[in-house]
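In the form predicted on its own, a lone chain appears below as structure tokens.
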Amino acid sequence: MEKIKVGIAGYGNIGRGVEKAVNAAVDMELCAFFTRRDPAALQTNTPNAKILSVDDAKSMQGELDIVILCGGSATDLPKQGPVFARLFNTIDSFDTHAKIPDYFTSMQDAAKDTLSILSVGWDPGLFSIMRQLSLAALPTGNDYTFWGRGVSQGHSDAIRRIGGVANAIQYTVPVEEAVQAVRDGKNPTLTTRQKHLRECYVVAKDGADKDRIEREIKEMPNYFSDYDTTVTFVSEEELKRCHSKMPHGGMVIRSGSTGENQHVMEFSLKLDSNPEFTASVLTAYARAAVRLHQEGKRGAMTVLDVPLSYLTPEDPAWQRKNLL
């Protein structure tokens, strides 16, 4: 069996997770890394793979079946995505929900001869599939999505940008009463504050005004002002000891009815490592993208467009025997 030749663009948390997932896949070969850093200074765990500047990506055109884009959604992917999509089939985890339609358009315009599957991961991604599936099964009903308990990298970074903050980690936590009301089929109308809590663990710099820091966190618009937020000041040692991992998870629940009968559908995740799990999903969809491109598919797609049978190395006969 000829292996799928994979490239990775970006070597942060997700990029390192993708490296593990690709090297563990029986049908894939990791051939190249693309980085914005000095390629000579990048140390990876795959010694046989080339390390190139993103500016030299074109030199690998025709040698890779897929490039998995591991940059961030805020600034990396909007720029890098279309550039790579003109050269390679791509997968990415663009996760700014409100901007997905515009990003889809830019990738569709770029991927004239290639295929790009975007917004792959668990939300958007697997949660999106479950929202679509539960809507189809229960057209009369309500959707609820809860995130956590888990580390929010964006919110943690927002705290670290406050003056006087040396380091910080923020957890998103579902409100248990709200989750239980949904599971009980009560179909509650929930505000943002009623659905999630924010837990902040902050290392303050020597002499910093902790009261001011706490006030700035709790009053920060778009991040904390709409939530019940707790701020706990800890030492750098305690933060590293107790909050160094990157767990996450959540659940999608749909509560609906068929005639006089009530039903609840639920899909949940509990993740020790958010980036490694996201990387595993990206790798599965990379396999699907290559197969779809071989069948003549071009342009942009999302997880809602991809047959589930394309995600694993097993052939359809094995899947029918073991998964149905």
Contents of the next structure:
Protein chains: 2
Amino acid sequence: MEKIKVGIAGYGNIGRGVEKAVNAAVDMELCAFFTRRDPAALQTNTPNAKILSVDDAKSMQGELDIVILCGGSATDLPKQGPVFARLFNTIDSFDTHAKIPDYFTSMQDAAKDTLSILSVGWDPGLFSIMRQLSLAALPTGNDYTFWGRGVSQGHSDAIRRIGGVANAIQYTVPVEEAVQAVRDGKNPTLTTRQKHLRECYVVAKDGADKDRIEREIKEMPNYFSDYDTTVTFVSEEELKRCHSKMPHGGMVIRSGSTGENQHVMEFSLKLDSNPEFTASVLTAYARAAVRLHQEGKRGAMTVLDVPLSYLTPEDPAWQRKNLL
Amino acid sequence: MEKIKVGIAGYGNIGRGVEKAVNAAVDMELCAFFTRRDPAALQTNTPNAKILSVDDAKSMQGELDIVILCGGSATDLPKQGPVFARLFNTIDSFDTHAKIPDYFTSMQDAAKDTLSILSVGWDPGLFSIMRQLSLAALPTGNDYTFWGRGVSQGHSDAIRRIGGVANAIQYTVPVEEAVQAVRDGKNPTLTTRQKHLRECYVVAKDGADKDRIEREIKEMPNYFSDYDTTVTFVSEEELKRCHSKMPHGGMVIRSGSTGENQHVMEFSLKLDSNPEFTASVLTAYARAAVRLHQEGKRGAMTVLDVPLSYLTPEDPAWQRKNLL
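I've shown you the form predicted on its own. Could you give me the structure of the form predicted together with a further copy of the same chain?
Expanding to the full complex; the earlier chain stays at the top.
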């Protein structure tokens, strides 16, 4: 069987995770990296793969079965997504939930001869699958998504922008009582504050006013003011030692009824490394995209459009025998 | 929009659950029941639906978009499945795991002009989806399926066949320490006995030798001898009062790694009524089967072949906006 030829665009945390996952996959071959940096300066762990500028992507058209886009949702993907989708089948982890419909439209317009599966990962991604499955199985009910305990990059960055802050890590933490009430089928109405806590570990610069920093964090609109927030000042050394991993996770819980009978469905993730797990999911959907394209499918898709049998290299008969 | 015309074959616990789910669905109309009993004697809760003998199924060909087969896996479905699949699109909950490949072949042969999705429910069904999704996301790892706490009909029946037993209910119960070890990512090797307990509530006939009954239960091969089994004798009144519901549930847990990082995925169900929840899943897949048939798909399928967007009446744009 010929291996799937994969390209990676962007070599940050997700890109490095995808590199690892593709190199571990029995049916894939990592052929190229695309970078916005100077290609000559990029060091990867895949010596046989080419390294090109994103601007030279066109030179690889026809050479790759799929490109996995590993840029960020804020600025990279809205620009790069359609450019790559005109040339290659693509997978990405676009995760700005409110902008997914617009992004879908722009990818749909671009992927005329190709196939692009967008917003792949765990949320959006596996959690979206669970929300759809649980809505299908329990049309009468409520679903709840909790995130954490895990590092939020966006919230950590927001703290780092405060004057006097040298470094910071923020954990999003689900409120245990809220989770329990949902699991017990109580269908509670929960405010933002009742669902999640925010734990901040902050390194202050020498001589900085810690009271002011703590106040500025806790009063920051959108990011912190609607949450119960704790601020703990630590040394740079302690931050590196105790808070340098990128764990995450969360759960989707649906509680619903069929007449007088109550049912609870729950899907949960506990991840040591958010980017590596996300990368692993992206890699599985890359396999699916290539197969769907071979079958003649074109345009934009999401995880809700992909038959699950396409995600693993094992054939359907094996899956029926061993997984069903 | 024209409603999906549904038939139900078999009016036991699952059939009654499907009746409830179809009548609650905004996009479905329950048109016919097929029964092996005397049609004139069958009382349903859907006065407008026809009641026919299974032997007269052919008379409804072309009148129904789908028939949901609600018979048992031991004898009903292997016989009825292919007969109905020649006439209608079908959904069933065939759950004899070891015989699924053979059943798939016989349904594939029968469904030449129709579409049949088999082995739908929660295991096989939603749990199969989770095993596939978690294998895709974590190719390096182990998965574990636990069932319960819930009533096993097969085990309850086995106890009832013992001399001196008037009635009995058996609960399958996951061993908490085993579940915890899996959740903690310890990847334990577990024997049958280490995974599940069996709790039996037994009504003895007047004058029956309870010691002998208890011994016969605990020593019964396949059903009980490989498990830690408890036997509690209760009155018929207590059995009715405390053990007449059909709760069930369970979990699929996969623990795996991406290099040095560990991840745990878990899907769990807590169901007040096993047959009603199963019926609800069958009904969602009935919707998918009709759409796939309209698109030209024919033959046998399982839950692994069905795009999840087909399971709910909401359109894909709504799903992307609200679920992704």
